[in-house]
Structure formats: structure tokens, C-alpha cells
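Presented below, as C-alpha cells, is a lone chain in the form predicted alone.
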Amino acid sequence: MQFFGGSDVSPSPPATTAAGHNANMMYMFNRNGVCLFYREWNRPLHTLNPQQDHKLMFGLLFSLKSLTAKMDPTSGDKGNLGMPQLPGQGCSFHCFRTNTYKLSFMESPSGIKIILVTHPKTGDLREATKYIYNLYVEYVVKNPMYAPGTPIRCDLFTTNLDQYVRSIS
């Protein structure tokens, strides 16, 4: 079974243009807002405890998704601001950039949300987030020891993720 164009057994990463270590951190949430996975690679400043950080990130995503759906110029039925939307429904966003970071976002049809925070000059990461999702499917979802909805504790997933993230440019 393929997800977002990945292979069945061993997903192959999208081609990168130059090697670098641009990723700062990654979050993975389920459809209910539970943080399943959090990883830091380069985060020099810690201002919040992890639970507050996860709640703020999920709240930011919820708000941005609602705002983009409300501002969608192609849809006549805008609903109420803050109304939950199904994955793939309405207008969506894939990234935003500030002067200090770039946040890339992908939501799978099953409601898994992947957020990758990188250097602001990092290129388009849509293929990278799809590849990370394929890693998740291969090493977590297909793992018979993993209970869905619980925090991800899979060394093989973490090792492959770390190796891939080092190549993101």
C-alpha cells in the first residue's frame, strides 16, 4: 500500500539540493490534538513547558486552518470561524515564514498532522512532510507493538527520521 507516492517497504527520500541541518523541531498530532511525537534538533531557547508548547502549536494550527477556510474566495459556504473541518476540506495552508523560522504543515487523510519548523530560508517542504508521513506509516503504523493514539516510541522511526532531517535543505 502506498501513501503519498511512497514505496511499500522502504520509502525513498525526495532528492535534496544541498546537505544541511535546517530543521529545528517537529510535532506530530492526531486528529484529537494529542501530541504523538515531538523531536528537537536545534532549539536554543526553551520558554514553555512541553505541554504548553504542544497546546499552543495545536491551537495555532486550528486557528490558521479556520482562518484560511473562512478567507477562501472560492467557497460560498464558509461556516463559522473555528468550526472543525475534515482533512482536505476547504482551503488549506502548507507553510508560513517569519524572520526567524519557517513552519511547514501537512495533514493526512486520517487526521495526522505533521509540523516541521525549520530555518526561514528552507525551500518548499511539501515532499519532505509527505516523506516523513511515509516513514510514520512504515515504522509506526505497521508496527504490531504500536497502539494507535499513544505517544510514538519507535527507535527505527526516530533513527530514520533523524537521518532524513539532516538532509533537508
Contents of the next structure:
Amino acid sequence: MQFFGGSDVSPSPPATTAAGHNANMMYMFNRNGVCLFYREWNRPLHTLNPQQDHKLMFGLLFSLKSLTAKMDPTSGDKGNLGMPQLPGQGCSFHCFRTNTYKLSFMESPSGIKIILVTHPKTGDLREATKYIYNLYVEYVVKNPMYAPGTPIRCDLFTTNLDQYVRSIS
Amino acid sequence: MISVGKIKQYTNVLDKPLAKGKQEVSLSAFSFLFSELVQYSQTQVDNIAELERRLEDAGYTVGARVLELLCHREKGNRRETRLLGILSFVHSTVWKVLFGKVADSLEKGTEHEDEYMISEKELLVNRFISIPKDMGTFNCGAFVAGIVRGVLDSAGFPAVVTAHFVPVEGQQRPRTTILIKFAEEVLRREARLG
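Having seen the form predicted alone, could you give me the form predicted together with the partner chain?
The complete assembly is shown below, putting the previous chain first.
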């Protein structure tokens, strides 16, 4: 599996501000795997072309979700590994961390997945992803020019998102 | 037997007192409804100009009714006969009732005698809407322009009302201006009244 984000040679953290966490990039997928939104603020290394990148990311999360649900020691009934899961089923994993980056994940009940890749020292980003989901509902879903299931091209959403991410970095 | 309080039954619906109604409406509910209105209109037309016209016509019917309601509720059934009177009525009372605040500004046009402008930093209906680049100058504020046109028309001041984006330096989102162009007869009548 190819992990991306940051340089491979020496993990040098991006220029940090006071809080110490900087967003590198963000993905949004819907429940069919269509990449609704991709935004990068700080990504020194590009390894794959965008389509492969998105497909790989979606596949990774799909498998991880399935795996974490099956390995859950507290829940009783588990289906076979590989069976697709509904958005609320099973335990929900919310982040993984490597030495160069941290990936935070949130899935809404409607199947919208939000992925934030940030600096490894970042704290818990669940509130941040919830806020981004709120931004999505306000500026994308309520926009009559947006057809659900297509890539997001709304200026208001991008502007507010950039503002918010800059404010938490 | 449990005694129930007697509710006064009105035999004639016209005798019932007009209810003031709830003063608050959910913004989300309105946004979704308006979004659906725009999407529905989009399926019925072929080009942008027609879409704007449809939104304006929808607003026109709202405006006509709003005038009747507000004349009864707020102004004690008085009728506006002067131009400035009806303009300030639209600018403050109508805006306050519909959007919860008075409009940002009311200006007289400098180039033509018959032009007036109501501007707003951001129209409530446009708050969640971002227009894609390929739609050009389309403005969902055409709905609000229709409301203003409905109010003016029913009050006896026929006018052509349009909504425009006016870019402002220093701000990313352009301001919205509702341009009101009165018909000839209105100006003549106004001149006659002195």
C-alpha cells in the first residue's frame, strides 16, 4: 500500500504556527465513492494522478472501516469480512497516525465521508470535521445550482472552508 | 363529564380576526424550499433570462399579497400616494417583515430621473447560493426583485425592477442592488402632485 503526504526522505513538519497543526489536504466522498471534493494546502509530493489517488483513498477507507468493525472486541454480531457496511453499523474509526502525517475521518449518516490529512502532532479533529460537514450542508446542499452526487464547485463553500482551516492551523 | 371551554365558533370565516401568526420561520426550511423552486424553474426553461423571469413572476405574486397584508397590519389601511412614501415603505416595512431587518440603503439614481436603487450587502435568499461561472450574471435575487415589483404594481406605481450584482473592492462577495425604474405615468403624476 502506498502512503502519501509529506516527503519520504526526512519527515520535516510543515511550517507550524502557534497551535502546531497544519492541514495538508482534504477529501470528500459520497457513499458511491464519487470524489465530491479535493483540496490541498500543503502537499510536497504527488505520487499518483488524481483519479487513482481518489480511488485508492476511497478503497483504503472502505477496507479500514470494514476491518475495524470486524476486529471490535465489544460488539457481538459480526458478519463476514468483506461484506459492505451501512454508515452507522459497527464501530467507527476516526483517525490513524504515522510518523509523517495524521489522517482524520468522519462519516455522516448519509454516507458523506470527510477526510483530513494533517501534521502528526494534531489533536482530535472530530469537531473540525463536524464543522466542515456543517459547512457542506449550508453552502452546498442548500445551493440550487448544485446537483447531488457531482463534484462540488461552489465558491462560498471553498472560501469558508479555507477560512476555517486557516483559523484552526 | 369534563367541561371543555367554549371556543367561539365563527359561522362566517370573514368574521374571524386576522391572526398575527408566528413571527419566526426556520431559515433552513426556507432555503430548501427556495432551492427547490429554483431547481424546478430550471427544468422548465431553456436559458438564463427566462429563468430570471420565472423567479420574478413567482415573486410578483408574493409582493401583491404582502402589500395587502402589510397595509392592513402595519399601516392601518392607509394608502401610499407619493413616490418617496411607497419607496420608504418597501425599504423599511416590507424588508423588516420579510427579512427581519431594514434594507441597507435606498438611493436615487444619478443618471436618470426615474431610477432608484435599494442595496443590500447580501440578500437573504442568496446567502447559501454560489452561482457557477458559466451562468454569468444570473442572480437569484430576481425573486426579491419580483416581490418589489409586485408591491409597487399593486400600489399603483408600475415599474421595471431588476436585481444586479455590484462588485465592491475590498470585499469578496459583490453587493446586490435592486434597480427600480418607474414608468412614465408615475413621474408625471408625481410632478403633478407637486
